[in-house]
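Take a look at this one chain, the form predicted alone, written out in structure tokens.
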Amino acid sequence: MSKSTDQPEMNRREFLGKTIVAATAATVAPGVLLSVAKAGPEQKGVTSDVRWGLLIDTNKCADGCTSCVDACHTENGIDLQEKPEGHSDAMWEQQRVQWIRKVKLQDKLTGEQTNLPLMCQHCEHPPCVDVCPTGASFKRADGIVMVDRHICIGCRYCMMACPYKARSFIHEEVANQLVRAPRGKGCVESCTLCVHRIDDGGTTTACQDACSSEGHNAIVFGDLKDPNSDISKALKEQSSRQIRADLELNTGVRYTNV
């Protein structure tokens, strides 16, 4: 018996694009149909182009504002955190989570102070990033060190292998927090250059603009690897440093009149 001739051939390019068509939408139910993103260019990847940092200069920072630790605490849910029942003070003070917090530095020999908010540093070699292990701390392409709670044991080795104290532990329940933010109990967390404004086309932090409402303007947030960005040009108009030079970890975050 010969083959029926009836249907039409299908020559392989009609066939590639109708296979393409068919994988980015599939019926998985009667009424639910399942559709494959297609990407574009905004979803674009971190790329290492880019390089995020702070520069903060501390005669701009005002003795007694905690503008910036507020404005970190309200952006992240921080602030909503309570202190347990049956904790004293003292021990809520020592477990409280904290991204941001003052510090009074004192020169010996002249006695004079100077303030300044520290934070993550954002180094280009975490030593955090070193001693995780599970991979959970970690450094994005941008230059943002991060923690990624999903593997994150709760070792807490990152917090003693920071030379900046900045990393908290989550020790309670957290009851509110906040979607851009996540947060849980038995995980360490820190600054993350406000990442979620980033990742969503930002070009501020909170602190950044805490510090500018105050008419301080202490804290310049921006990309060090754009030549034309306001955190480069102020870097090469002064003279800066970074805490604890001596590491070598060539941080993201640098101080001026330190």
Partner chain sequence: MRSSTGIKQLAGLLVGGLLLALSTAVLSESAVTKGSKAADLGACVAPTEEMRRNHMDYLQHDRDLTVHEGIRGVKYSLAECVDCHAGKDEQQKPIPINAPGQFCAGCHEYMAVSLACFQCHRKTPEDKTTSLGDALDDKARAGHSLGLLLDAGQQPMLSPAEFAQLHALIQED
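Right, and the form predicted together with its partner chain of this protein, after the form predicted alone?
Just this one chain is shown here; partners and other molecules are left out.
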């Protein structure tokens, strides 16, 4: 009974509003569905019928394991970034791109340690979007918070606004890119929940795949709005937390056992 899951967090007024929206959506649906059906599998586009999120079980996150970080770097071409000539190691360490990082928590009293991966938390109310002067920082209908780097002017307000330090800035020219991960000097970027996979119908992120293949299964990706998704079921079963829940950002990334 005392399960604390801060996932739905909707008060009644909001809930009413959402029901009305849902009802309107249903009346529009037939026409919408028609055009979708014609467009073929890749043409669907994002919809707010889903909200993508991650659930991370910190008990399962192994000390010293970096497979999620490594997988993210390969998937998103981050490891193609090279140290600019003349930069010190210290500067490089500070400035290189990182979409996901391992953080270790230690209870000062008991010495107990907890490991967890930290990335963009894909907030429902993202501060990065609030502060962006150009609209480059945006939230897709399906809840993914991204930077449209065609519009980003590199002001880095979003980096200052993010409570999770989840964003990176590209300080120098980049020589090599993957087709799926364009990247260049002067823009901010962060975890996209492997958006290229999702748009192509994928159901996992690179970090989740890597974590599972290591046998840890600490990361679950899925649709928070689908009551039957693995992530929703897991959230129902156990207590979970948002990091900095006090900011009421309603994050799409949740943690258990912290």
